[in-house]
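Shown here is one chain on its own, the form predicted on its own, set out as structure tokens.
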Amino acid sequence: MKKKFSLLLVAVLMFSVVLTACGGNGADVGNDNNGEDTSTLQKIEDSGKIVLGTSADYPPFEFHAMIDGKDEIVGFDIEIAKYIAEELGVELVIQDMDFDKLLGGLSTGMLDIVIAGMNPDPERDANFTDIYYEANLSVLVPKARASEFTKVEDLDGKSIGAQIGTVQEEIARETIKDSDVKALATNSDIVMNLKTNKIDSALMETPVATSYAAVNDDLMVIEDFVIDSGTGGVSIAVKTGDDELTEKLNEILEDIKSQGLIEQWFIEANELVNNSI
């Protein structure tokens, strides 16, 4: 009798595992409240809320400010979202964290999508959206020593800024010969590096570079030093395997270039910068 029981408690084990295989892990599905798989898109709808994962320390693209004596994160990439947010019916809450721990943030189901100033390179663990800005990089120096940079050269050997985890820092380690190349985690950390004289030079995007210029008087873009990212521009990014977000996402953004905000919204962040970092 003992033989018997144990022979059937191994089947009912086995096919418990059968089942639990079956279940699969889909990269773009959850489960609802009754245990049912649902998609990322239905588990915003059903929220009622879209969590937007962003690093606010990079104008015009997202950055603090104060808008009626509160601090309320703003920009470029802020203005998409809202508009992704109110397209879908939903709240938008926003996670602002360090650059380098957004896409883990998207794997683990924290953030519904980032935008971020990211750029859709293929070595990243994400979907990418339809690229919606493009932006090359530049080199931000200290006035003082403007002098001392006449060519992409004379960069090599130098210490280099660069956002941790971002493309500017793989640029800066790989093609900028004997770089000394300082990782830190916001591009307020890099600035502040720079006017300390702790750091000779950084590497940022164009437009987030030409920002802190314009309200540092001791700072300045080098003319000339415009570098190629090689990724063609930046992105929203979602959950790996998430192509029903990420296609809505596109329709969305389809609908914003038509209208043309991406310039308006571009426009608008660059004025409230001067008054914001």
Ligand code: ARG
Second form
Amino acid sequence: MKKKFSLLLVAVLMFSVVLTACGGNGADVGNDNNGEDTSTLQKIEDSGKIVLGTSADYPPFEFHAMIDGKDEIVGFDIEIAKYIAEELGVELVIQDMDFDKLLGGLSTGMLDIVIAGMNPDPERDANFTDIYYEANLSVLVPKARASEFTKVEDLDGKSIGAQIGTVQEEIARETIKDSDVKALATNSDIVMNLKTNKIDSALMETPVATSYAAVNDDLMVIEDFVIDSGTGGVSIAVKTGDDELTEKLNEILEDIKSQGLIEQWFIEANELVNNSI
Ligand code: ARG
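Could I see the form predicted together with this ligand next, after the form predicted on its own?
Every component of the complex follows; first up is the chain already shown.
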């Protein structure tokens, strides 16, 4: 009896040695071996969830809205994320954060994908998919001061709000000469500052400026005052070098585009802007 027991013990010990050795060899794709990059797609499949990073201050792309009495993050970027999660057969987890923290979240592996109306700026440390939407930039001002702003030069010497870390911040600094750029963490902060006359104007992507004007009677978009964003559109960001996930997302985007879903979700998101909070 005793002998049997010790034989069993030896067997168990040997088995665990074999197990440890296997683990140490790290044959799994999902493991971070020898400093090599983890496959995010594998990680998503293994965990059964995809973590989306976004900055939900950007109607109609992504924003908070009251849906059936509940605060929810909605918008056409979110519909894209939902579709991707469904295609991959995983749960969608949304992490809402300041725009300038998103790419850091990708590189540390905290986020799997970023969909945040982000332009594939080559200076950004990320892999980008194909473009899924194109927009220009517009200027938002207090309605009461509309007559002060009729041409781009009218912005000279005025303060202009832009979100930190965005293309708009760069364009405001570089192309709108002599403007006093006030870089703020969120577009909600910018709107608040505009409404309380702490800043004179704000530079945003046209659909975003239009959305804020639609729900704030005291604000308006200056018409015929469109500035080219110079970036060709927005796309999805993933960790630098993750070509596998980039390709997979491009396939899914192709599928989305071919069904005309972006246009449909854009219209639906605009309808929800009235419920935005
Ligand atoms: N398109 C701009 C950029 O990529 C701004 C995006 C801001 N997005 C947001 N969700 N707040 O820099």
